[in-house]
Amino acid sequence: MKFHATILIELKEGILDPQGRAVEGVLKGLGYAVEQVRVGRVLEMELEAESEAQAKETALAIAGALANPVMEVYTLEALKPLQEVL
């Protein structure tokens, strides 16, 4: 069975986010009232797994391998059977 997973990797609270600050500056320059913009990475992937539990375990293992545990945290934002996504 195929699953679609969405994983968010972002900097931990307290870690300086220069890219987020740059985006915040641009948005404020455009007149938007925004504060504390944080920039992260979103991973969208299709996984082959026998069950939803196995797909979740695999997605979290991949996120753990791609995130820097010193500076970043990750969350599994969504996991759905692929036919529900299409």
The other form holds:
2 protein chains.
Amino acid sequence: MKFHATILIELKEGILDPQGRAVEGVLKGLGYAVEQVRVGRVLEMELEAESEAQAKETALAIAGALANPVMEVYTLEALKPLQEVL
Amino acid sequence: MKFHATILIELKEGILDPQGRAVEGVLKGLGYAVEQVRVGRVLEMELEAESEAQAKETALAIAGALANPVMEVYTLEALKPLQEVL
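Starting from the form predicted on its own above, please write out the structure of the form predicted in complex with a further copy of the same chain.
Full assembly next; the chain just shown is listed first.
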């Protein structure tokens, strides 16, 4: 059974985010009233698993493998059987 | 009124994603049965707006300003009044 997973990997609160600062500066320059801009990564993937529970476990293990545990946090933003995505 | 917005910016379907390919290779090397890995950016920000409708409009305008219209698509993944986030 195939699943589609969306994983977010973001810098922990309190870790300086120069890319976020840069984007914030650009947006303020364009006239947008924004604050606390943070930039992270989103990963989308298809994964094979026996059940939704197993897919969730695999997706979280993958997120843990890709994130830097010192500086980053990960979130399983979405997990859906593949036919629902198509 | 302050809102928290989560914006995803990803490469369009069909655009080659070398970073996704690299991550897919790493994950397969670790033994995970994954396919179609795509890597994009996630932006989190606080924005000031009069209403939820105006916040949505502003967030979509910001996403449009930050995405490359030729190669990327953007999604407003979440928009919440700030007190719900805290």
